[in-house]
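The chain that follows stands alone, in the form predicted on its own, written as structure tokens.
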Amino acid sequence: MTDLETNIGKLNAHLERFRAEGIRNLIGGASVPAASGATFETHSPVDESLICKVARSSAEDVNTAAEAAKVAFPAWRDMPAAERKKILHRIADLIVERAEEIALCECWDTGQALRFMSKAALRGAENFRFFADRAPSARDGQNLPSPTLMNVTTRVPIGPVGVITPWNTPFMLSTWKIAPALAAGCTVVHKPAEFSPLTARILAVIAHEAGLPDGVWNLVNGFGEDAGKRLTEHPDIKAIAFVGESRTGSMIMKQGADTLKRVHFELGGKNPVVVFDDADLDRALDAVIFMIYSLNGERCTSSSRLLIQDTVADAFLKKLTERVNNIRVGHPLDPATEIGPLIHKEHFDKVTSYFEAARADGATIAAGGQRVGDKGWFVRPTLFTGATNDMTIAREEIFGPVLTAIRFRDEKQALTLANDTQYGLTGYVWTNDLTRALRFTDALEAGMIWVNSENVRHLPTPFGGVKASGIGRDGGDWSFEFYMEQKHIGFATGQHHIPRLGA
């Protein structure tokens, strides 16, 4: 038997009681369906099977989630925080064990490839850990000694919170949103993505199994235009964490306006990998492959505009094209994939759209441009050569696995292109030159910036991005700072001298 077969086997197996049960909501503690006992089915991108049945929410379902989140909020705040640490250490625990069922699940729902997703689980479960930890100090603040006054600061947690998460990478995502709230001292209402339902499901089971009273997270499936849009705008919903598109992001800002809703987004990138010609162009070559083609180049963060200067840039692109005609697109559960299916037919009608756009523009399509086989959203990993800046390709975002390259003649260039888009997520630079380095990093609009990497994470560090790419940092104190309400309290130290009027 096959690796392949193997863990198909092992998926089977995993799926019985979805496919039984199909996936309910889970609100104050309890397996419900939707009050409408409306459903909607979730399909595998790799074969277009049905998976199971999923719970439709409405804004009922919205309205007695956001109640439980509510009714628990005060025990769970109250709760000392080393008990809070106990739970999500638990639910870390709960998650590396069953991290297997996680990571097929995934891929299965999303289509990413287990080389990629196999880690997903212990990301995860290290979410948990680090915001766990440093729960006991969430709410400390700081000594402010005035003239007159001894300043303390303090934090508090702001309350219930909607939590939506999106269909790339869902697992791990939703822990790096609830893991600070839940430690913060919140309670959660979850939304996750339509089109990846099933570790959201197997995550908030987890979390109860871990100890978690009811109340304190509730999952609540459902579409955007209903349950996500009445969670936005639910009054007793004080803070909104979204991952997506920015035009969702807009969108949701606007519902919450009415209740002056608190909101984090981290939302689209077009983000830009620039290679000098003095950087160390074989790992170079290495990051730019990584950062847009793994995870189905289905990734915010992805380097989808490659800027190569001039001097260097035909060599580079030989070797480039080369090596993007080498990934091996296939079945995600086969370790031996490197690209598996996008996630949905509609979000595959919209990256084989761009193949188009690309010819029309004048761009030369190097590598790919094409579907693969005739079931299942598989598309060849794509590289556009020959583009300018003002092209369709190099302005919108694709998110798949497509790459367009630019080639800029010199520094000044070089920033003037990275800059030139309303996004400003990330952005990657490759030079051995350090004043050179410190310069562009400084003028480059963008909320993180890696030199001489590719993106790795470090769950300390702030993560988050600039105009249309977000508003908000994730990461160490950074989330608190979003789930928490800063306090300040000023103690007299003294009989200071207090106006008198009247007197």
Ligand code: NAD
The other form holds:
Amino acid sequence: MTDLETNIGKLNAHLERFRAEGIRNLIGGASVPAASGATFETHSPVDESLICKVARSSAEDVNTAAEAAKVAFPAWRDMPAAERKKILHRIADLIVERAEEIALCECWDTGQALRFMSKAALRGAENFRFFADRAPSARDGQNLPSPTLMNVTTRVPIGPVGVITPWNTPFMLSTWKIAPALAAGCTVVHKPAEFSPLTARILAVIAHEAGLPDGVWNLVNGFGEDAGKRLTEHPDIKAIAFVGESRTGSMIMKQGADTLKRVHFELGGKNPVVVFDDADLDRALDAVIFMIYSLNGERCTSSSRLLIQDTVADAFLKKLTERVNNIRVGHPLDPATEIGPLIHKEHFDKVTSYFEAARADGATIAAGGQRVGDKGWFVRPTLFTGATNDMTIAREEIFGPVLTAIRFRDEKQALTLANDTQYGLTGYVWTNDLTRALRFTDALEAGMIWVNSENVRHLPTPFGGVKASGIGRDGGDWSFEFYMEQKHIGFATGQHHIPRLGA
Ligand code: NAD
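Give me the form predicted in complex with nicotinamide-adenine-dinucleotide (NAD) now, not the form predicted on its own.
Let's see the whole complex now, leading with the same chain.
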């Protein structure tokens, strides 16, 4: 039996339960269908086959979930942090135990290659451990004495929060948002993306099995325009942590306006990787390829615009084209596969529409530009050369394995091109000139920048974007800043003068 056949066998065993029961919501600790009984179907992008039916929630289900989160909040907030820490570590333990199942299901549901997803499941566990360890210090504050008062600050959890996640690496991203919310003492209503509901269900069940009290974590499946929208409008939901498209973020801000919702947005990107001629070009090549073609290019931090210096562009692009043509597209459960299918027909149509856009704009399709096979949503990894920064392929987030290469003359032009975008999530700079690296990163408009490196996530550092790429930061203490309220309390230390009116 090949590795692929073995993995398919294991996957089918895991899918049996989903096929028999479908995916239900988890509200107040109970697995329940949508109140209306409505469902929708989730299909695998690999062969378009039906995976299972999923609860299609409406406002009524969201109301019930928000009520459960509200009822559970005081006890969860007041539980000693050391207890919360233990439960979150137990969630991490169970994720590790079921990491293979999570990875296989994630691949089948999203089309992501197993080589990346097995690590993503474990990273989910790490997210829980990281925030579990910080739970005991989440409420810590400062002592800021003044002449007449002892002023102290403390942080308190904001209340029940809504978490809305996208379909790219949905498992890892859900843990990334939910773990700090729970560690801070908030209760959660999670609305996962409709295209990828499998692992969100596994995760919520794991949390329940780990001993999380009923109602602390509620899962509501459904579409953005009804379940998602209601969550953002619900008066008992105090904040919305959202990961998704910039356009949706803007809608959520409007939807949440009447209830003055606090929002945290991790949105789209059109991230530049800038390669100067003095860089280690072999390492730069590896990183350029990894940062756009891993995870099917369905990655917010992907470097989708290559800015390459004229002096080395011909040789660099030649090697790049050869490597891109060698990338292995295949079944996501085959350990040799580097790129699997795109998530869904809708997204496939969007990504492939840029092949025509590139031609129409006069760019060259140096690699790829075609579908692979006639079943499933596979595309060849694609490279556009001869592009300029005003072309559609350089301006819009394609969110697939598609790279647009643009040449530049000098540092000044590279910076202008890099910043000439509505987005500002990440930037990657390759140079061995230290002073240039310092200058360039200072002026680059991005929330996260790596110099001579691909994106290497370190959990204590701030994660987030500027411009249309987001509002707020995750990671380290920044996550707690979002899920908690600062409170100041002043204690008089003596009999200071109080102005006497009407005396
Ligand atoms: P999307 O915005 O279409 O959907 C994301 C989630 O929002 C889904 O759960 C969806 O149901 C929900 N939603 C849609 N409309 C809604 C509404 N009106 N009210 C409330 N919820 C609504 O995004 P997607 O296509 O699932 O994901 C891809 C996008 O996510 C890309 O733009 C990518 O860059 C971005 N992303 C960003 C980061 C980051 O950290 N910056 C990380 C991952 C993905």
